[in-house]
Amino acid sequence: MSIRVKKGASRSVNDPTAKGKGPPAAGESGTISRTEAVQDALRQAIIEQRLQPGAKLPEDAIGDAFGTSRTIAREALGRLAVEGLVELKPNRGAFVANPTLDEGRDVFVVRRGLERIVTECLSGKLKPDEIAVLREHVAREHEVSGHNEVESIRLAGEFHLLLARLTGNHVLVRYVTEVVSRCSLILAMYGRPHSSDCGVSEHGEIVDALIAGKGARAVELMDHHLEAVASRALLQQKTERDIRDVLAPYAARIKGLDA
C-alpha cells in the first residue's frame, strides 16, 4: 500500500482505504489532504489490529508520529469517530473503539445483510477484467496464508471491500467499509490467533459462484463464510504497545507532511 500526499497526487490502486470507500476502481485517482492521510493511516493501523481496542490515542503522540499538528490529529480522530472506529470521551480524549461481544454480534448481523446484497448485485454480472482482479486477489491471499498474519488480515478485509466496490453502489460501499472495519476491531478483541485469515478457500468458492451466475449459492456461501468468521471469536488478552512505536511504519508512508 502506498499513500502519496502531495497535492494532486493519486493513491495506489492497491490502497484499500482510498476515499474511505474500499479499493479504488482501476485507473481511479484523487487528491488527499494531510488530515485524510493521517485518518487513513490510523484506520489501517486499527484494521491491521496494530492499535488495540481501548487504546488511548493522544493527539500529541499522533502529531509526533506523523510529523503534523495536533489540530490535524484531532480532525482525523473526529472522522474516525464518525466511522465508529474511535470513541471520543469528554475530558479524557480519544480511544480505539472497544465494542462489547454483544455489540460485536450485532455488527456481524448487519454485515451479513449488507454482503448478501453485494453478492446479489454481482452474481452473473462480473466483467472479464473484474474476474481477473478477483482471481488475482484470491491468489495473493493463498500466497500469504499461514506465513504473514498482518498481510492476511489486510487482504481478507480488502476482498470484501473489493466486492462491494465492484457493485458501483457508493452508499453500499460506504456501509460495507464501516462494518468490515468494525468487524476487524471485534476480531482484534475476541478473535483466536489467525482467525482473521477469513477463509481464503471460501473466498475462492464465492468468486466461482458469482462468475457462474449462481446467485442463491453465492449468497449461501457468503452467509456461511461470515457466520464462520464470527464464530472464531474468543476472548483473550492483548499486550499493549506504545502508540509511537505502533504508528512509526504508517508515519513513514506519509513522510513529508507539513505541520
Second form
There are 2 protein chains.
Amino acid sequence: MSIRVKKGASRSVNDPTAKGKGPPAAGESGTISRTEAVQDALRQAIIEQRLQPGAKLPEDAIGDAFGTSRTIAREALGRLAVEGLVELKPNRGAFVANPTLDEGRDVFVVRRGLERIVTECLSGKLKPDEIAVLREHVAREHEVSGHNEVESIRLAGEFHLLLARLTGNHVLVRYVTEVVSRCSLILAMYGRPHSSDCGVSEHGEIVDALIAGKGARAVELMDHHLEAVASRALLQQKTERDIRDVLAPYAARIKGLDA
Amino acid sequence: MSIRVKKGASRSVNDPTAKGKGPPAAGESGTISRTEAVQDALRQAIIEQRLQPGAKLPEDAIGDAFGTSRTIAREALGRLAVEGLVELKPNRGAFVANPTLDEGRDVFVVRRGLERIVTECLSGKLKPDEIAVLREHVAREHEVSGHNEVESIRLAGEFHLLLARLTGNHVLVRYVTEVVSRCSLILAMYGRPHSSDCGVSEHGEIVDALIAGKGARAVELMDHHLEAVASRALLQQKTERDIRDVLAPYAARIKGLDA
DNA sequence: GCTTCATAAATCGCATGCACTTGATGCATG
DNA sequence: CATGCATCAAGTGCATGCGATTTATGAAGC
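For comparison with the form predicted alone, would you give the structure of this protein in the form predicted together with a further copy of the same chain?
All chains and molecules follow, beginning with the one already shown.
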C-alpha cells in the first residue's frame, strides 16, 4: 500500500528541480490551486479504493508523490477530513476514513434529503438541451451496464452530480458532491460486489418524471432509488477487516504445530 | 505599516518568546487545534458582522491578532472559504463573503431541505430530557425577545443547531451548522433590522408538533418558518474598521489555549 | 492635465526547518 | 515470563523565509 513513487514519473503538480528553488507560476494553470489538485486526486484514489480505509496518509509521502511540499499535502488532508473521507488523529497523522455502518446510514439519510431538494428544484423546469444531456447520460449508463462495473459505478454517481449541477445551486452541488463521494466509499466498503447496475432503469424513470413535471412522483422515485442503494449497501454486516479475524485461520494452522 | 503588534498584548495562542523558538505544547489543551480556534473566532466575527462583508482579511493581520503565524490564519481562511463565509481571490487574499441575493436564496433552499430531514428524524422520537432542553431553550428565547436583539438572533440560530444535534447525525449537524452560519450572514446583510423575533412562537409550535409525533405538521411548520425567515430581504451597508481591533476580543477569548 | 510606463510596497503561495509528540524497540526488573 | 522504564525514530505542528504576484506610487511623455 505504499505511496512511494518512482522519481520523475509523477512530477505532476510542481517540479522544483527545474529551477532549483523558485515557486512555479500559478497564473497560467487553470486557476486550480495545487491544494485542490492534490485533494481531488486523493479523493479519487480513496473512493476508488486504491487507498484502502484505514490506510495511513503521511504528509511526506503525499507531498513526495505529487511533487509538492508537505504544506500542500497537509492542507489537502485537512480538507478531506472536513469532507469526511479522511480521519485526522492529532499528532499521529491522517488516515483514510473507515466509516462505520452507523455513519454510513447518517450519510445516506442526508443524501436522500439533499437529492429530494434537487428533484423538487428540477421537476418541470428542465430545458430541452438539459434533457438531452440527461438522456444521453442514461443511455451511456445502459451501454456499460453489465460489462464494466467500475465505469458503471462512476456513471451512476455522475448521474446524481449532473442533476445537482442542473439546479444551478452551488451550495447544493457542493453538498451533493460530498455525500456522493462518501457514499461511494461506503458502498465500496459495505456494498455487495455486483449490485451496482440495479439502478440504471430507475435513473431513466426519474428523468421521465422530471420532464413530465411530476414533482411528487419524481421525488418518490428518487427516494425509493436511494433507499434501495442504501439498503443494498448497509444491510449486510461489514466484511470483517479486523486483524485478529483475518489472521484466525492462519493462527489455527499454527496451533496444529504446537499441539 | 501594518504588521506591528503591541508586544505582549496579543500574544494569545502561542508565545515563542518564552523559549526563543520552540513550538508550544499542543497536548494539554482541549484537543481543539489552533486552526479551529481561529476559524471559529473568525466565523463568529463574521456572522456578528464585526467583520463586514467584503472586508479584507490579510493573513498577516489575522495571525497577528490571534498571536499565531500566517500558516494558521491561512488554513482557517481556507476552511471558511469552503464554508462559504470567506471568499478567496488567488494572489489577492481573503475577503469576508459578500453573498448575492441569489446565493442567499440557494442557501435557504438547501437549509429548508436539511431542516426538513432534521424534523422528520426527530418527530415522535424525542426523549423526556431532550424535550426539557428544547422547552427551556424556547423559554429563554421568549425571555430575551424584544430587548436583546443580538442574543435573540443567536438563540434563534442555536435552536436549529440544537435540533440538528438531537438527531445524532453528525453529517447533518455539520451541514446545518454551515447553512445556519451562512443564513446569519445573509440575514445580517439583507434582513430587516427588527425582524429577528418573529419566529419565537413558531419555534414553540414546532417543538409541540415534534413531541406529538405529528411529523407532517412539524415539517410544514418548519418549512413555513424558514420560508418566512428567508423572505425578509432588504439592504443595508456599514462602515469599516481595522482588522486587528475587531479581532482583539475574539483573540482574548481563546487565550486559554497556550495556558 | 491625463495617460503610460517604471519602480516600490504590500502580501500571497509555497517550501523548509526545528521542536515536540507519539508509538516502537530494547533492556532491566519483579 | 510478564511488566515497567528509558531510548529512539518517525512524523506531526507550526513558524518563518523567499520568490512571485499584485497593487499602489511617482516620474516621464504626449
